[in-house]
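For reference, the chain that follows is the form predicted alone, supplied as structure tokens.
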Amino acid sequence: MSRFELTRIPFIKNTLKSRYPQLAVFIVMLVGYIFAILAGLIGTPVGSHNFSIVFVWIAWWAILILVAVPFFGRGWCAVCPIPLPGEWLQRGAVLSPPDKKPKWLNLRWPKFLRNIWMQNISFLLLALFSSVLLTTPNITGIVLAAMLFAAIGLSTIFERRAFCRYLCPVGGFIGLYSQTAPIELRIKDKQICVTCEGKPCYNGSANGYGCPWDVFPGGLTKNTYCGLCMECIRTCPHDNIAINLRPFSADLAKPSTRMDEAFKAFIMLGSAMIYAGVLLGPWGAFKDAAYNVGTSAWFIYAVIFLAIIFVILPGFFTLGILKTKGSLPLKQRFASLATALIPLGLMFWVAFSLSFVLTNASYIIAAFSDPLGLGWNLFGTANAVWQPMLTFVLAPAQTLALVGGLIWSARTAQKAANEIRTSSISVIAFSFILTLVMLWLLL
């Protein structure tokens, strides 16, 4: 399948140049947020019941990850309400393009710290505190204010969005999974960006902003850094940046050398794995360790999962690279090997989701008439009752996402290994082994 430019169509290319209808979803999206983090503080303490926990938690991810992150990419960060406020402030605008003078400091992101290492830490920070962050409200609404002021924080003090590049847990794994969508941006013609004067789509201009990605669109080989602002459309006067449909898992085709991207695979790979033990599995010592933070069991869960993440995964994934002949350094390999577990980290979380969000579907319907638990039923739905929802499809499609996941990494680490020239055989072992023993935790 060829790349087919969807701009070429004027009611989407003419959509995307307006600010309005974006305008229109932010702000929609930031009522949302904000009524979430509300409901979070000042709404029942019952989860299951509260607005902050069953929106965000249940339906939010759902879309996310079954929906979002495998067809459009990073299209949730195109509407994600969080770094406006601190946009709109860094800029002192809505809509019209800023003054050329700063109006805050407007200072370069630290070059050290220019990769995803801090939104590795800011996942793992999360993940270690989910089954809390799942559960308690007033937690959730805590977390979320807090990235809200994080992004006002850092966009008083640095330019551009250095909250989502750099520190969004949510965006981290978004940039990593966005490389499988059939959703790009991308130049027509890189020689037009060579001899374009002032490069407005990384500068702005009168038109519209700079990136505030940091990202300069005639550079652009994949989707992980690009957060589809689509700031660049507006304010190129070339009209050479387009929206492309394309084949599934196009940016694989050339694997990472990052060592921060091979990490974030095996981060997502671990996690998700763990939480289906966790939160899906019979074992009750070990739910119970996740749920008791701060006492000694769940400093050993703690552990365990660091470790699993950190030492065990990436330690069998080497051992397995070791015996595979290559002339690129082990680090290399490595990272570009990696690459291969991205479409199966992706298809764990999709199996895995499935399985928690159809259990706790049916909690969306009474929350919506009584979003706060405060007794209302404005819908009439408030006193439903609580089933799991088409448990009949839940192991078929289950088992269909993990198989088609080990099919996906198979041919991906085919690819990956015949650019750097060394055997697959190991990382499709791997794979195997992985997709066996999350079969055997979710089924």
Contents of the next structure:
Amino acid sequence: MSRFELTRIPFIKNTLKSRYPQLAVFIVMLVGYIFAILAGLIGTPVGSHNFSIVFVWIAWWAILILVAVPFFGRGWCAVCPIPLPGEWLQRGAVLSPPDKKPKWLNLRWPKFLRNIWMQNISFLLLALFSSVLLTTPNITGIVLAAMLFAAIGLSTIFERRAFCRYLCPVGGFIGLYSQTAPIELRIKDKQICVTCEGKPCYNGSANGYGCPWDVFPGGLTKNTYCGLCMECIRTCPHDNIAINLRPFSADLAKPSTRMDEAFKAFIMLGSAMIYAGVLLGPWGAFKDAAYNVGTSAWFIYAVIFLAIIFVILPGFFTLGILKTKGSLPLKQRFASLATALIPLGLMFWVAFSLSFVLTNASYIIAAFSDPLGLGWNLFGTANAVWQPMLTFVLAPAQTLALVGGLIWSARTAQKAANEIRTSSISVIAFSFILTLVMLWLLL
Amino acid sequence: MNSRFILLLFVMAGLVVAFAPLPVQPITPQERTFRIDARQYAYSPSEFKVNPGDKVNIQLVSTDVVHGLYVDGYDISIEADPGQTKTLSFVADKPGSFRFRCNVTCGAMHPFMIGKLTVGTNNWLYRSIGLAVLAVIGFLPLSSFIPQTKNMD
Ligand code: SF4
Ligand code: SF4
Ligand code: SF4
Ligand SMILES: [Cu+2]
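Swap state to the form predicted together with the partner chain from the form predicted alone:
To see the whole picture, the full complex is given below, headed by that same chain.
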């Protein structure tokens, strides 16, 4: 398959190899993150005028789901500030090369938790409270702070980036959807790795740390668990690490057989549909139920939310593939064919986010000048009026995303079905029906 | 037939589904008045339909705090103080389905205070469904060629 090695360009290679450009971005991100926490805690309680809501849930979210994930995979994780304080503490250094002594407890992550179920759960926990989280600055501030402290805590107990690998609610779906991105970090030549002594990319060396994401770069076959932290580019003594441009969704050609990953696809797909209906639909009762956490209406909402994700969607999906002939057991067919839901879910999120982001982007302009909602006017834009942007392209863009997602999903279903020698028809039908529902909800 | 030609056919069929003009039945425009109650985070009624060309009067009544009503696509709006009624009048000259939403920050869920106005039929939805059907039809014959597609890339 066609690949273009980006790291062959000296400028790119040197920029990634040096620690300074990355550190500069890290510092900006960390300052922004801490400012978002503070703004959430001390700024105005009016969400649409508070930096924490406007920059996290409108600006960051738009960049993440519309640009970073589809085009750069885990690109966000490469600059994410959340694990940094913990990682610096764990290493006892910000920049200097590692000394070999392990600091803190440095435990291995327990074997039975070496999957993304914890991430599935942490995402769902936030998802069930999302109406409050998305709109209430101090809740956003608290959640952002909690993630920072959880990452610090785990860094002192476990080795490497346990928070990112196993707990981060965002990292789970970024990893899932990063498989669709046209970019990858891979080794250039397997043979060199076989004979490479000491495997410094995993174990660390004087030039850098062993893979913080606990993967062996030599064995990478998909983007899901590589955080693009660039350590292995620094540590590999044989210059055997490349960053490649590649066709979209190349990783999906070899479908996963893991249930935690299959359910991640269902969780994301279902959440996008539920949000499209609840948040962007014209039905006030759903919004009340989603917002009034703790009331009986909210409990019903939570139960329906979970039922859609864990019973209804996987149930119909299973019914569809039940009768298809295949040599593999049902469970493996389920996990493999669920691969088709990865591009579908990503495009559902794109279509949903387009509407949310274009209507609310003008808040960003005002929040620049008055980030805490205290009546400041730093750049003279504080009084920018709210105005939906590009409303005339919204519907065509959503159709393009959803129908494009359907085609992408159908193609992925065929490849996955070929791989395990079964038919893709029922999976395509499933994607088709969900696409119709999504079109009806959004248009 | 080669596959490039078939793809071209599908793309052309897609363009027809997306853009072909539809016959419009002339309907005599009417004047229609709707009373819409606004409360924190919902309108009621939250969905209404008019015919293209109708003169529409929306009487917005706020029952709790200050609310607004902004119609996407038409880019027009009004605001109503609690207990007050304000009227927005316009000619529904653009067909399709449009969200209307609150444009006065009225509380936490304000950004999601949304209703739906449909002028005539929501043709874009039907065209989009048509495109989705077309996309799936395109895959049906391919699905039976399983062994060939295996080596395609
Ligand atoms: S997994 Fe989460 S915390 Fe870790 S780098 Fe990615 S987004 Fe940040
Ligand atoms: S250090 Fe380089 S050559 Fe050695 S195993 Fe890692 S990637 Fe391969
Ligand atoms: S060390 Fe290499 S393989 Fe590991 S996360 Fe960083 S970039 Fe990915
Ligand atoms: Cu409002």
